[in-house]
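In structure tokens, the next block holds one chain alone, the form predicted on its own.
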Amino acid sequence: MIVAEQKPLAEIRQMIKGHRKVLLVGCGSCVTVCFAGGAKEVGILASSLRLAAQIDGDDLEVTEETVLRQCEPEFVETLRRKVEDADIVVSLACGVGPQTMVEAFPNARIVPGLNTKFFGRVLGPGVWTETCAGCGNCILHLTGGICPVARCSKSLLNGPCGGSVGGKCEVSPDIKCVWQEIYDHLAVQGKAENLAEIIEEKDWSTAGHGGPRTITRKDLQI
């Protein structure tokens, strides 16, 4: 899932400064799961903004909304009347959400309430870790189902660097050497010979280095 975290309250207050009618829009997908931008977080932020405005003596009207997916125009469209009525909209979604809102409502002032961090998974309550870089050319079949592009600090494709000691990354003793993990998994699977296969230099054009990416499924087009 896409993992994000809420921007500091002071930064959000600075973004909405000078506006009276504020619309907070949450997203019911990834950022709800990581407790950053769901209905609950929208409510907490709204209360915090109202309280801060009351303390400062500001005239502030905060409206709360959450849609199922802010990345899809049809869900965003349901907000049209409230967006048009607001002076500014704070999107509590990943970076795709506010951009979808901007395309739907080009005359509205849309600002981000979250910082999008990475594609990841849950490690435990309140803990998420990066596991995918969205590089566009998956090699998990060669690396025991573990991604070196996202999880190696240097994104090395053919084994560990010289800084790996005792299964730990030289960047931090809190980071496991992903290539040690890859070897361990391949050994258990009886596929350690995969490590002898040289993975060619990566074509980064399949990632973001070739410009914005688009996937078109003609069989789904009307």
The other form holds:
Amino acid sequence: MIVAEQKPLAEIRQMIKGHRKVLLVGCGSCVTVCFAGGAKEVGILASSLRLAAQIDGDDLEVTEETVLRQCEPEFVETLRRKVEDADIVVSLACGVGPQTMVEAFPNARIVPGLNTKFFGRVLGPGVWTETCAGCGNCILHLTGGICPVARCSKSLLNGPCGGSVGGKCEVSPDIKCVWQEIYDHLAVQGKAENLAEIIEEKDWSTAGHGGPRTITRKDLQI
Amino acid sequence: MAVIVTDERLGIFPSLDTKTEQAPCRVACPLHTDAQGYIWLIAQGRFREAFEVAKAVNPLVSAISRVCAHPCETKCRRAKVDEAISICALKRFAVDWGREAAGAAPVPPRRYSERVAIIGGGPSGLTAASDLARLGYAVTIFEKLPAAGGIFYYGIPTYRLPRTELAEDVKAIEALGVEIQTGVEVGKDITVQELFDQGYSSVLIAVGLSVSRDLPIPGAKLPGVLMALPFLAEVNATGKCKDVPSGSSVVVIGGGNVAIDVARSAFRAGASRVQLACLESEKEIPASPWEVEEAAEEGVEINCSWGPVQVLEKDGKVAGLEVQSCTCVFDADHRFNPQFDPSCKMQLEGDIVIFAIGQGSDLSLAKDTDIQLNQRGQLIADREKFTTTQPGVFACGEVMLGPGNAVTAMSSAHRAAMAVHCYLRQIEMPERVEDTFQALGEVAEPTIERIPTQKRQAMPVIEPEVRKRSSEPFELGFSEEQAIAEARRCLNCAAGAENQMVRCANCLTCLRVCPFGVPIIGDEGKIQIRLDQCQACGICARECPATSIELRRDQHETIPAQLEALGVSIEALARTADPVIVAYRCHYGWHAENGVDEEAPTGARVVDMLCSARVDIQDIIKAFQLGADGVMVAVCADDDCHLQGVKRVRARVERTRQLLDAIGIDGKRLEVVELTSPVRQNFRKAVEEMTHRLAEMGPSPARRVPAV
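Pass me the form predicted together with the partner chain as well; I've looked at the form predicted on its own already.
Zooming out: every chain and molecule, the one shown earlier first.
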């Protein structure tokens, strides 16, 4: 899923400064799951904004909405009346959400309430980690199912580098050396010798380095 | 979404009436009493409302709470964890502690012109009368004996049911406008036809089983051979029986609850020895096991698997009872067909023999009417429609059902009252929501392993040697502490978490935070919160990032009202400069030690939480919005939380502190306090200390204070 986290309250308050009617729009998918922008977080942010405004004597009216997926124009369209009624909309979705909103409501002022971080997974309650880089050309079959593109600090295709010490990355002792993990995993499977084979240089054009990516499926087009 | 009942009598009480899955206790109760509901309320110290819930389906709640056979407890799922909840004793507690404060009888929504005559003022007659009066009919009960109450007045011993309790129920029924004419025997003093002639539009026969049966055995007519019901009536009225001189040796025949009542009453009437003989084996004996146990404690000698042969005679008087071994009571088809071994006999010496082998009805009222009896002299009645063979004449209770427990008879009375109403209004019998109820399934072993055991509270009783000579009630009732401790043992069956699914993101948070392993990934590959395993701790509902989980029975909705009642509002607080603390306090932790007696003010504005795990971040922010200078979350000591929610609420508070800092309210204004023993003193001390700290910090920036 897409993992995001909420912007600091001060930053959100700065963005909405000068606006009276604020609409908070959450997203019921990825960012709900990572506790950044679901209905619950929308509610907590709304309460926080109201209390902060009360302290500062600001006249602030906050309304709350959450759609199932903010990246879908049809879902976003259901908010039209509320968006038009608001002075500003804070989107609590990944970066796709506000842009979908902007497209749907070109006259509205839409600002992001989240910082979108990565494609990741939950390691345990309250901990998420980056696991996929969306490079557009998956090589997991060559690396024991563990992605060096996303999880090696240098995205090395033939690691580890000299900075791998005791299974840790030189960038931080909190980061595991993914190439150590790849080696260990393949060794368990009895396939460590696979690593003797050099992985050819990768075509990075699929990774976004060739400009924004689009997928077109003619069979699905209407 | 639970239906929230808000009326003056019930406060805010989420009703589960519309739900299919119900607590097994409620399903097992013939009246479908919402036992989980009143236990939930007792756990919160809401005793008056608990009483209202118990009374809602039971106009004889005071009496029943003393004598009920409580089939609910047999089905209680807590029994698999340790022991069943003491449901009946809690109902009695609700009566003892809640009745006085209960409001007046509700006024019927409308009044009909028709009058209804009810024959018999026992449990069924009174129940039907109550219903019909509440529906708006003028009801008259005709009771042949001098007092209303039937078997409750004349049969049940006073040591089990003080007549003052019954009188409270009767008084409340009369307050509905029901007229009770005692000492009027229909069939003798007035006929059924005369009732119709007098303008009654319908007659309901609820005469019960008022005649004790005997056995045609040799010696049955000897002086000194007594019948159960007249004996009980006399002992109940006078404390003794003229035919049972002090020091008598009494032999009771029978193994039902009436026989046990007779045996125990015999001691109270002055007997020095009481023996009981019954056909059934110890395992089969139909009397309630606790009654048998209590009788044995009092010294009743119980002889199981013996059938009476003859009453022994000496000098024209009873000398005892000869019995023979009963080898089998029921045949292969479960029909009553006792078999004996005449070669195995014994004699039970005694000078009084009392038959307590069952009762029949007095149906002399049917003479010269179209009300037909079958060949065995029993009333012919339709058990679904409650009709008899005479139009307009209905029947309910044990005259129709045969012997059973009082709540079953009363259940039929509810339905019969509805049948009378439908007859009079010429409408179809409505379907009953209760008929759709289904009991929750078993608590699974992995769930049981996670539920901390808690001992069932024992009913305080008078010692057997003392009580066996007293007609006073021997069960003393729970104290507040006991009642609340017992109520918190309730597993809250069917009152737990429900996923609304519409908003659910299947994020698995509920699965991860549940202390009882209730949510699972179901067959459809989606999260499934198993209602039958849920303990209603509320943790998942507060943690759910999609706000998709609701508790069927939540008191969260009461928080705004509680804050308002506490005077927590910007306007109200603008009149004081003193530091204002809102304390969200765990009700369990507080009352575990204190009961609910009048609480001296602590200086904090206390909002009771049914487990602090139900405190939400927004509840805390709300308190500050309304002008609180500080918020305290008072939790059980970690190990004491039987719902294991304290860790979660601590984490929530920590996050809220950071939020408050960002909002511009010092996070130190939010504190967690543990309710450690002595709870009251420690809590007071914590409030005092926090008040000092807040005074030093000055008023919250979110409130208005009066200008100095």
